[in-house]
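Shown next as structure tokens: one chain only, the form predicted alone.
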Amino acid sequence: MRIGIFGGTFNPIHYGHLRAAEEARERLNLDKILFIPSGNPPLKTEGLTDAKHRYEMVRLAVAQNHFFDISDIECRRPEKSYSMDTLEELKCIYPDTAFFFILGIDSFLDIPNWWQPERLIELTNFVVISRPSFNFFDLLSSPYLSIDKSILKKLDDGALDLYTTKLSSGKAVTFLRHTPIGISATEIRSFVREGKSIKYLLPAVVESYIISNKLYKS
């Protein structure tokens, strides 16, 4: 089985997250995408709503896609949630499975600052997706990559949409340009505080959940 791992605070989940996950699933022929809302992230995000609410919003958002699933593996941890620990646990739950860790350019560049990064890149393949304000060319600074700069430039210029190579650990890393959707969770939270509509930025069931639970009001 080939499973894409899509973690994040999802504060809240929106169409940008969902579309990126769907394109990664389709382009890499993944059997499913497993969404993992963070419970207690190492770097506490300002304005982070309770994990139970973020989990429920993701559950509602992915319910209608049979290729999407959700795990509470991090939400039920009282201690800090580290990606390396999550992947170790997932390998026990899903033996004989190839994992593909989906993250943005900015997050991939930050991996050296994560908990036990050398072990992390030995555990999983990666899918690095395009992000606003970041270029694939920036990945030249990653200590885990050895890649021709012309490939990264083609990705940035749109001459390539997909490219797979090897990490220093031997695991695969795929660079994926996906459809840009200019939605941010920060902007959604700001709209709620200001009393503006968030319709069409996220699934209607998530909008209803935010309203009924009075999230992001302050």
Ligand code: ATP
Second form
Amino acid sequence: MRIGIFGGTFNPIHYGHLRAAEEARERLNLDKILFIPSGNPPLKTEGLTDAKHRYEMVRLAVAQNHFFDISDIECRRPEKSYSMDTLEELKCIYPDTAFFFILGIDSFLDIPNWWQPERLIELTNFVVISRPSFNFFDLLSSPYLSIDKSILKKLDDGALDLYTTKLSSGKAVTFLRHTPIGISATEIRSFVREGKSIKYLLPAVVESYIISNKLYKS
Ligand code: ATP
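Beyond the form predicted alone, can we have the form predicted in complex with the named molecule?
Let us now look at the entire complex, which starts with that chain.
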């Protein structure tokens, strides 16, 4: 089995996340995508909504896609959510499974600041997805990659939309250029705070959940 792991704060989940996951699933031939909302993230703490709300919004958003699933592996842990611990636990739950850790260019570049990064990159394959305002070319500074500049440039220019190589750990990393959707959770939170509409930026069920639970008002 090939499982895509898509972690994040999902504060809230929106169509940028959902479409990227769907394209990663299709292009990499993944059997399913497991969305893992972080419970108590060590780095992104500002303006963070309670994990129970973020979990519920992801649950509602993925319910209509039978290739999508949600895991409470991080939300049910009271301690800090470290991707390394999550991956180790998933490996026990799903033996004989190849994992593909899906994340945006910005998040991949942040890995050196995570808990036990060297160990993490030995545990799983990665799928680095494009994200508006971020360039594949910036990945040249990643300590885990040794890649030709021209490949990254082709990905940014659109001459190439998928490229797989090896990380320094020997695991595979795939760069995927997908349909750009320039929506950000930060922007959605400000829209709500300013009383603006968030319609069509995220699934209607998530919009209703935000309104009825009065999230992001202050
Ligand atoms: P915030 O604005 O709250 O910082 P975020 O979307 O950057 O939100 P997460 O919810 O943790 O934060 O993101 C989960 C993953 O989705 C990250 O790897 C991020 O790079 C990626 N991502 C977020 N928005 C998009 C988008 N519009 N297109 C592609 N990838 C995205």
